[in-house]
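Heads up, the chain below is alone and in the form predicted alone; it's given as structure tokens.
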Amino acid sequence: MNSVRNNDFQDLITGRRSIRNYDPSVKISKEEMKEILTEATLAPSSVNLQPWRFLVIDSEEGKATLAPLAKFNQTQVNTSSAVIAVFVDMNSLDYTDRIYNDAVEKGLMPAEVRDRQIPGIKGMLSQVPVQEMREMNLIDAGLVSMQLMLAARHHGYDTNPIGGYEKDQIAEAYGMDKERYYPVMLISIGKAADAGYQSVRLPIDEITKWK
């Protein structure tokens, strides 16, 4: 396990780079990867349904399956410790009772609040069209993905978010129901082998309005 932890928030956000080339000798243990993912899932989500799902691709076999699906990102696939495929679960509403019951059992929510919220959430979201539900879930997945990348930096690793891959094939390639699990992005993760490139940002005065 990487014992170094970076708690400098300013460095975490200003030093983040999209790293494409990693040290292939560095492997993130399953225990530490679970820590990183757990920290990522502290991100907020709509009515706390946590629709994100992760597929950690770190074995030779898993990466061999991914390679033809991410043709333009071979360096990341080959050198990273892992590539994390982020999906949203279109059946996330099924977890409402479990999540809210757990909150009550852990003393985080009064039972009367749970009993009021569960019917409201199910009644509202069960009527939402699939496309709107997907869009809601994708916002939540974006939040958890960004937090995952910052959590990785906290653990001393770097990442690269990847949108250019065969999204229509990835779920089935790993035996997942493609109607239920909608792909969001790939995130390569590992120990950076180079510094990456700093990029520019548009001035705040150009992209912000004050009223």
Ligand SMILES: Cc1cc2nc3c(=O)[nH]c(=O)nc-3n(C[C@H](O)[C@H](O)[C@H](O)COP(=O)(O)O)c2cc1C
Given for the second form:
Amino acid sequence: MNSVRNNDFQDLITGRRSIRNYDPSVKISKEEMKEILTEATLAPSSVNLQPWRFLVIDSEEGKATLAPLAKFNQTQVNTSSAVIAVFVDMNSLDYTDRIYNDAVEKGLMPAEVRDRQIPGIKGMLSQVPVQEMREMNLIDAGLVSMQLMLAARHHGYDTNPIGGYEKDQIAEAYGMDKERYYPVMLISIGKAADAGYQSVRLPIDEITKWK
Ligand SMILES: Cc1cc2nc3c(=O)[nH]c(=O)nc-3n(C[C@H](O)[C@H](O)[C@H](O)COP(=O)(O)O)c2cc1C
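Now show the form predicted together with the named molecule, given that the preceding structure was the form predicted alone.
After this comes the whole thing, all chains and molecules, with the earlier chain placed first.
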């Protein structure tokens, strides 16, 4: 059965904190996980290329593979319903036609706009150095990751973004091409077993300038 939906935006954002310990008996169905991921992918991305890719690690076998790669984050791996490994696809440009054709077919974009956009995007991005493309993809991946964490809260779950893992080994450990799939972060997700810790934020006046 699906969890209860929380639509209280204030509660979704002020109540979010990194939860590292979960009720291990709680499983998230594939159907519900797909809903969460679908909501996450409503995030914006550069020229709508949606370079994010997800690996949902929710089986015992999958978690056993992950455990030695996330040595300092064992509780999240062991108790969560799933750990979602977020990657970016460095071949995201190959999806341009597919995405823009889909928009035209669905009546969301005039064909002339597509026909102008596709060569512009391909012309520009095929010249961009790999490092710049990676940076662009990582910005998009940050946005989808945040939206994923809020979508999880909408479904009554909590999360922890995790950067402490063997990024150089993660793709290969799951049979993925490490040149193509660049790691972004892990996001553990599940039913919170404790309240986590509240954390501080720098004052807005210190981090903001008005001109
Ligand atoms: C990219 C990224 C990587 C992080 N890596 C870890 C990690 O490896 N282990 C961990 O316990 N928390 C990790 N965190 C969680 C932060 O410690 C946490 O977000 C921060 O202290 C603020 O707390 P809050 O999430 O409860 O608001 C990471 C957060 C981000 C955004």
